[in-house]
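Okay, so here's just one chain, in structure tokens, the form predicted on its own.
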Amino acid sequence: MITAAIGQPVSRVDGRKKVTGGATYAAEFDVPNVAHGSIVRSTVASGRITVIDSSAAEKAPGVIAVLTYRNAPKLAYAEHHGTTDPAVGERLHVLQDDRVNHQGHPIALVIAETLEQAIHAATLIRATYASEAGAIDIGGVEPVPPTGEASKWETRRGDPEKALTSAEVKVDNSYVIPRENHNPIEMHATIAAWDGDRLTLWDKTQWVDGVADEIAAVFGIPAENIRVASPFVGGAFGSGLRAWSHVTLAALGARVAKRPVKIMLSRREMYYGTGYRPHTVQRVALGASRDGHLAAIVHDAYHETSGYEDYTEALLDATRFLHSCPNVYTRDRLARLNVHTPTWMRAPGEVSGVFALETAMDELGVALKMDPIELRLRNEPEQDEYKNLPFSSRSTKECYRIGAERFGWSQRSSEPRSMRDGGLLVGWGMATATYPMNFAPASAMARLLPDGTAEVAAAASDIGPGTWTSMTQVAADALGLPIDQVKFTLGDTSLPKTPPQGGSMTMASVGSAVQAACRKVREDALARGGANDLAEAMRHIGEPIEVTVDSKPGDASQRFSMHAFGGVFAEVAIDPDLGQTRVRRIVGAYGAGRIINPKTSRSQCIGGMIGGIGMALMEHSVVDPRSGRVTNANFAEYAIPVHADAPAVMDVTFVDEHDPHVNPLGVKGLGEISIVGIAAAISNAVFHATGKRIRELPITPDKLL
């Protein structure tokens, strides 16, 4: 079998389309006779609409229809909890009653001939509310356990309270991460068009099949009647893992207008309509012996969610197995507020929980006067102590070693404020990274043509990691063909079903299905063609051969604990007079199984590093505690890293790791782990530079002065 493509730094096969404008994104599809929709949103966080006057809007130029709860068709809203939806609660029902659940709740939809006419008419709608006292400030409510299986949200092994009390050295602090919003370049958009009882949606999404299933449940029609197309996505970071209310409104508007309707959210609307990383408060207490062995870990956390859905994420999962400790207590709770539901944002839960844990580990190292790497090495587990399972592979020690060597960690002076560059304070920090290997059922189609070329397809998304390219590489290897003779297609519900592109599972899941389908079609062709050469066999057969294969995980997850691991290192330079922090270098070493494409994989890690800089130093959605209004819902005031903020050095290394247990391809995923630990490493570097421990992100100048 030829295996020349996998492992090669292949440039993106879709790159030319993207840089020449040939890639078509959701809002760009040329649908004839399309009308435009503009959503009117509530200006209160809780209450009921007492009056909504749309008369002026209805008379405005170009207006086709104005929908409110008073005249909108009633929708089925059948019970549906997709993989990426909260398991508890009920999604927002739009324009179905007078209830307002959060600031920015959709209260009307204007449909007009042009976008400008729709936006203008929307400003003419007047609403009056009977406001109700709501909870918006996370500090003003009592957190409660999530609904459901208690053992998932509260875990204990050993006697952590007793061990903490009697520990020779201990640290006990709280860590706060404010709300963060996804800010992809492409804003969310949907075009909806009905043809009788069949619906086509051109949508920005990370899961075309998930959108079809949700909208089918909302409208009470078979999912087979809905086609969702999303071939290109201009970044999503988790924001496209659910079918948000604007998708429903586009379909509803198209049904009422009896013509296609396009809705594209503004940047400000993205802060109210597509979820966010929740505001999180975490207490981490560590107890250890004087020689650095952990005796106790207590990790108690809570985060915001809406009043109508229990959004939960893997906030404490890493704490349960990352470091060896006989006595561990974890508890996760929710603060139910009058806000819209949070959602998955790159490495949801893990990145937040690891920030608190790895910052606490750094604090323990300071208390012990022990090097941060040495402290972690002394607490390196032999197995997953939470699940009592062996790791399928774990390269943490090697990641520490390689990362430290490439960073020059041995030159670090341990005392805070001891390293300088002229008038600048210099700090070096590190942290551990981890993310689970996720593998879900997926299907793929492979078709061999008489001319010896191949077509391969799956419904998967490509939100930027290079799925078009990496799947082409996997297919080419399995078929034994050059890359330029393989055409891969994705992003459409008409193709074989796949899981969402989230949780770093796409290559493990869809890649395994693609590999299996291509191997099967090759075997069939050689058998039918009576030849050892594929091209010769296909010429002899003289017609296309096609197979569709389903791939699913076996029982390995019951026998092994399967995760990617990494060690990340950061250097910061801080102006002591201005409190300005610059990240100069980041080095990351990762054990992530087989690397399909080192070029796109490195790109993923660089993106994660930049995201970690934003989390550590900049990102903060400022929510007015009186109204729930996000006061900085724009690029001018919501600070995110730009090119000038990128470190001069972003060094990515992959540890050579062979793991036969995780999936047929031996991959673990890189989209999420690349951001995990970055904020902690930067925070630890800031302490090393200044001697000031900042436990509430982002680390802004005012906190350092």
Second form
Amino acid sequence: MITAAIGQPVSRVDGRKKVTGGATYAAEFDVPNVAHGSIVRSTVASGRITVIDSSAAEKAPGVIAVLTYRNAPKLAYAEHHGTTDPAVGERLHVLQDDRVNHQGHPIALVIAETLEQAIHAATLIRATYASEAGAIDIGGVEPVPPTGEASKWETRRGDPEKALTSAEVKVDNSYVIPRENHNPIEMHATIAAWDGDRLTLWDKTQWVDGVADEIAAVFGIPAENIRVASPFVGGAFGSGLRAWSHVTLAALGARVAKRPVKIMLSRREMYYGTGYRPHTVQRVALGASRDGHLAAIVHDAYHETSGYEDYTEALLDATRFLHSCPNVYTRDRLARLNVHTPTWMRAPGEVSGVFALETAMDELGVALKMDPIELRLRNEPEQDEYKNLPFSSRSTKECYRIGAERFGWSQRSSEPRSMRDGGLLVGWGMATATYPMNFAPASAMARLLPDGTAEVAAAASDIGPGTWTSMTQVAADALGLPIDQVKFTLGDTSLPKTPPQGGSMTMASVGSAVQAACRKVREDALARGGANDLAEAMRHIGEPIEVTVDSKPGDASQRFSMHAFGGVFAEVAIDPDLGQTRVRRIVGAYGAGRIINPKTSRSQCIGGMIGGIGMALMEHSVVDPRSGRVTNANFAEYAIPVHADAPAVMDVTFVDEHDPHVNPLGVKGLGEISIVGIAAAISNAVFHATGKRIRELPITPDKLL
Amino acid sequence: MHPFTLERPRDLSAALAFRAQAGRNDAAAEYIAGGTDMIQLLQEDVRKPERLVSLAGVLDDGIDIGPQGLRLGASATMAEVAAHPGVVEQFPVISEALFASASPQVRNQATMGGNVLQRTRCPYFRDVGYAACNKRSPGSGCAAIGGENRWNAVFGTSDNCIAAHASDLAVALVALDASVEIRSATGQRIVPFADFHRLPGDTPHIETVLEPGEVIAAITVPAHPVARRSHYLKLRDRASFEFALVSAAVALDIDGDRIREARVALGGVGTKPWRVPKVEAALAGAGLDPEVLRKAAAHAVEGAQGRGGNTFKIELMQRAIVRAVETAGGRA
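The structure above corresponds to the form predicted on its own; please provide the structure of the form predicted together with the partner chain.
Full assembly next; the chain just shown is listed first.
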């Protein structure tokens, strides 16, 4: 029996819990005798603590302990670089010495009976610093190559400089994306509780196993001694991929206080205590023949990172294969500053690099007087010219065709400022989207019960895409059961190990493991129960049977270049006098392999589109270049789209794509690609509307006056 | 957050006594009404009163419209005033300014008195991680000057402070020649709204003419022909729930195609709600021709001082005036 649960627009199985308050988030776990921690953070970006006076805080009502570098236990901080940590550098150590590396560096932890008492006592701590000049302003430092293998950050094929010089048509410009913060609704929070040498962490994270491994290394204890639970996450967008210092501080505080400790970051602290999308500066030069064939691409970028870690992301990856071009040069460099380390934020690297590349392609189209879709079609590659591998599947042409059709692109008049609606200028723009198919080893458990129902589990995480639901569908499909007879569980290190929920790899990785486990347990049951019907077989067996299966990718990545692709289209309306831009429509067509749940998939995509509107028009962590403090570290002045900014039309199409190579489920992932290209499509639409090319995001009214 | 005692006085005179006792010492006692701004200031450690004196239930929350004009009790909420049919019809600029403010949740909670007394959004005032803020710690300096000043004022600034006043409502009120009824233990006084807020000068921490022991009891707006044909235009980075980059409150008395009388005030640009009388004078007797309006609006820039990040406001506010006048005049 096949239930065909895959492909159905199933509503979220955890939806009722979420809207009725029944879903428990990290800070909400009711842990008896919990004390509250408040972190004191530095107000200089670089230097040493000369005096730290905690005497008033220690005497404040309710205070249990105050930890500073002078009295905090020394931690092991064993060598550990998880897959979500920068490969080069050493993570921030907290309360181990007098060094201050960035604004908001934790310098003390107060533990008190109540949250209010902890917060108050934290304000009583007085620190003085021997401040050092440091480097804060990205404009004031010379970018340097990242440490390590040069081939990762500098590539060359053909002779791009020569080809650019001799190209018939050229565009050569610089694109700037400021620092952006993830700003999930739920602030990061951790509750830590020790039981002898065993530690339990209730944490907001995208990777329970990663938190266990990191905290094990920090405290020098076996990871098996640590349980991490994170069943629900109120958004993260990448901010929960690493275990940040507050997780260490919660565990440290709990050890010193000898009772459970809870730490929840304030909104302001979210701009100092977790990472962010780095400020990037990218030069893109394109050379082409008059008939629109790319002759040269030069993509030369740098971005901010901390003084203690080399954060690098896939800024240039798409440039190397997205469009066909014989001569390509890419280089990424780092501006090392006295800031904290940036981190993965939705489509890290790709969304920034593709913004620059796809805006430059639009500029080239303008220079050539060629329709932007036609320009891309003329440069459609036969294969991945960087890896010299065929694409496992690539639906760009289909995405352009369907997207253009649904958008009505053929009605576009190409001249800037030529489309109007009353007093408003109307602009239509498009861009290509791409994101790699990532597939990592994962495990899953499937258990059949005598009543014919099933329990399925994997560590995993659900930061919003609907993993609770989509995994239930995959399991039901493989088991041949209706979805209401399958109970899926995630978000706990007691469950089989999985990779982080990042890089759009959850369905490929965890989904493949869930499918394999469910198929195996079904086969086992039918064989052992001696029946062709699962329910009958289980009645015969009369006891639960269970399997845990490990799934891992094969060698497809050596034979194929595997990516999701899309074509995205945006319409903007701009008030030419007031510089106000509103996005009216976004149409996206995606070739993303098999779609497990069209409803949650569409939600993923419209979420990405709205995120892209934020990136294009408003998001910007404004760093004071003198102090390094984020001046708009709150939800009033750091603008993200509100409902009124979301267009009425967000049209999502998944083109029919069957890719047998990527993974057993044939999925490519959607979390990241859904934001890629949106900012470029919007900025290209802004140019089409106004004739003004804004190369520094966000496109705020002041830039259009 | 500093620990405080919440006082819930039973009547106004008891409420007034707390603050009269405290004198100029804000740290001793402060009032809280809707609390939508005060709670933020407490949480961010910007304000640290020992006593928080609740005004809930002790102030007038009425909205009255009569031949004399409009009277807004200090406790009336933003939501109530914004949706009041008489306000919508006869004083649209007030309703529009309120609907353009904050979010429905905030408007349900926040009051008239609290709205005009809300503190600046200057990021350096709101972040105690900066030592320098003359408004927060008198004499400590101004980190905003030479800093990220996109949100700051271009009018009425001093070497000590460039913080912009954040209220939309206040911009509409100053345009309509409103007054503030101030109550104290000894009686009542009326202050023109235009004189209610003070320029920062050397004392940016003193923002209004309220004396210790005084509260806003009501705001009155006189009946006047301009009020009915009035409009509030608010410009910002996103469509809603954001403070103004620039805003314009405009009220017109129009005779045929000619403006008989105009009132124009600006928000987001001044250290207090900023009336531009020279623009009003230039509009008086003018038609609604775009060129004429642009010339009139150009008078707004007198005395404006941009500091880099906020210099664009000088151009944007002229355009905002033109658009708001066109809209109020039925031309946009």
